[in-house]
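Only one chain is given next, in structure tokens, and it is the form predicted on its own.
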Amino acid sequence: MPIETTASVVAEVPDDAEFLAVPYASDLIPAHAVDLHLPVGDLLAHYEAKGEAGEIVEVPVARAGGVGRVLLYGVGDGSPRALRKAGAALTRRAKGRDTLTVVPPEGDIAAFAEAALLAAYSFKIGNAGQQSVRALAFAGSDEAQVRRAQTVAQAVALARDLSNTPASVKNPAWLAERAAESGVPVRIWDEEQLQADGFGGILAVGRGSASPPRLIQLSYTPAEPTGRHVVLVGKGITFDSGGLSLKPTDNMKTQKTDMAGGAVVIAVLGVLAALGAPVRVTGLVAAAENMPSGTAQRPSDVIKHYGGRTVEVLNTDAEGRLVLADALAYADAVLDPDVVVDIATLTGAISVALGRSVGAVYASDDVLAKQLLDAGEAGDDRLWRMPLIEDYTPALESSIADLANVEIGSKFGAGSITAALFLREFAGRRPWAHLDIAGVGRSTVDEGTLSKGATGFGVRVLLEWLTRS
């Protein structure tokens, strides 16, 4: 569901603010000259406050008709990362309240407000759990920064919602319908059109399901384009059982979020106009449900991708690269972009390499890699560049097809790297990057800006990059 907490800007702190948040720095001095009629220094000393980001001292104060609260919140060194931590902590402390009036800190108000809103996100089917604070009122803030924060946070929330929706509701056709609600032009290939146009990878992965696959194309053109054309490609596996290479039960429990990359693409395309992105962007979401049945593809099958390249399928649970390969080949042959970026919950191996806090970026172009790394740092979707090791390309060799979708045996290992090398084969010679978000696309904790379930990782880095371009 969209974030229900609203954000607004008020000119000054109301005299009767029932719930008021005021920042203080590491020197334990309030960061704004707000007369609280409180011995702030003595209170912070009493509570042994240190001024760390996210630290909160709650003080009861007399208000007409009752008792209010002042939240003295630490902002650490005032960096964007510290402000994000502080903003998220405030929203979590204010759960169940009607309005939290916030005296904003010095620095990046957009980062602070965005984190405060993201911490209010929840996905519920029913009415369980405590409600988030209903409204955040930022006193004296830059309205444009707060508005941008709300736009970005709602885009992240949409990506989370799409990913968190159970597979009993969500299938490729449902995902296509949600894309059609994004506010940009959308083209959808059904199974018959996919067959006619030769999208063999998407069709093969979707063969085992009663819900046929889809290819979804979204298009954004700015009023005054710069001339650059970017294609974003997202993996849209609405449920991944592994197919005939069946996953263990525990591994299947999170697989409704295996279309997180596709959700990011839909969410990003939907807000580019609101953020004034200057580049033309096309989004492709390769959507299928990977299920075992009498019609499912088998290990040892050979499929023909868009453009004619053949692949021997040695593991049906390595399906994400098969649907992405079709979309990448189509982008290269038909859309003629200046740059291509794909995003996918692609490999468990990347979780081993980078854990659950940092996403992976593979890139064929150094300039593109740096742009994405910088955008990830600025947008708080942190990335680490991983190598495309040429010595590992023999892992993709097949004796009967152009490529194999996984390595036979374990001579090379490095499953995330070999998956990226596979995708590179279909991306053409233009600048290309691959974001493997399998580790960061899901959260196991309610903490900071994250809630259990889908994280929406990738929305902020791509929006930061595209609006900088």
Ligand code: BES
Given for the second form:
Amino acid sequence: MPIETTASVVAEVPDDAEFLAVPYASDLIPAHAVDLHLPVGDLLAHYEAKGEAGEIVEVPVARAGGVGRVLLYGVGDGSPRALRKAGAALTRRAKGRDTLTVVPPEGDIAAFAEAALLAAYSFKIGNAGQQSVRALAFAGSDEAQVRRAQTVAQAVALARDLSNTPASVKNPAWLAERAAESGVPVRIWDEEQLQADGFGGILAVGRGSASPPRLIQLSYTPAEPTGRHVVLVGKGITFDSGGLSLKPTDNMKTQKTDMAGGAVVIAVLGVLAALGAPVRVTGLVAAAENMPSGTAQRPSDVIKHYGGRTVEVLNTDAEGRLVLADALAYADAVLDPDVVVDIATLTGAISVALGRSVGAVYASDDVLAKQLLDAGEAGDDRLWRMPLIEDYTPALESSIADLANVEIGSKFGAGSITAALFLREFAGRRPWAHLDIAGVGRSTVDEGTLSKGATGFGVRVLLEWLTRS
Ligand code: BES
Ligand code: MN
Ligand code: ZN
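Got the form predicted on its own; any chance of the form predicted together with the ligand too?
And the full complex, kicking off with our chain again.
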């Protein structure tokens, strides 16, 4: 469900605001001149407030109808990261309330408002839990910044919703229908068309499922195109059981979010117009359900990808790279992009390397890598650059096909790196980057801007990047 909390801008703080948030900095002096008729300095000292981001001192105040509340909130060093923490903490404190009037902090209001909205996100089927605050009213803020924050937060919420939807509902055709609702033109390949055009990787992965695969293409053209063309490719595995290389239950039960990369692509394409992105963007979502059955592909099968390259499938659970290979090869052969970025919950190995807070970026091009790292930092989707280690390329040699989809044995290891090396074979010679979001695609905590389940990681970094370039 989209974020239901509304965000608006009000010119002034109403005198009788029932629920009012006011920032203070580390010197314990209110950062804003709002006359609260309160001994603010004494109160902060009394509660031993330090002014850290996320800290809130709640003060009951007399109001016409009874008792109101003033929330004195710390802003730390005032950096975007600190303001995000402060914004999210406020929304969480305001759970179940009607309107929270917010005197904004100095600094990046878009980051602050975006985090405040994201903290209101929840995914529910049924009536579990408490309602989020109904409305946030930002006093004296720049309207455009708050609108941008709202657009970005709703895009993240859409990516989370698509990913959190159970796979009993969300098959490849369903995902294609959601893409068609994004407001940009789409082209959908069904099974027959995939066959006719030679998308052997997507077909092989989808073969075991009763719900056939799809390739989804979304196209955004800016009002005044710069001539630059970006292709985004998302992994759209609507459920990853592992296929005949079946996963154990504990690993399988999180795999409805294995289309998180595809969800990011759909969500991003849907808001590029609202954010005025100057570049042409084509999104590709390679959607399939990876299931074991009498029609499933087998470990040892050899498949033929778009463009003719053959791959020996030694593990059907390394399916993401097979569907992405087709889409990358198609982008290179047909779409003539200036740059290609793929995003995928590709390997469990990356969460061993980078954990649950930082995503991986691999890149064939240093400039592109730097742009994505910077955009990630600014957008709060933190990335770390991983190396494409040439010495490991023999890991994917096959004796009967052009490539194998996994290493046999563990001479090389480095599961996330070898997966990236596999993808590189299909990306052509264009500047290409690969985001492995398997570690950051899901959250185990309901905290700050995160809610349990899908995170929508990737939406903010890509929107930052695409609206700058
Ligand atoms: N979808 C998984 C990766 C994954 C794991 C995402 C955990 C989110 C959480 C992917 O398709 C997969 O199964 N990868 C295998 C690759 C292996 C067979 C080479 C893995 O990581 O174990
Ligand atoms: Mn898998
Ligand atoms: Zn997968």
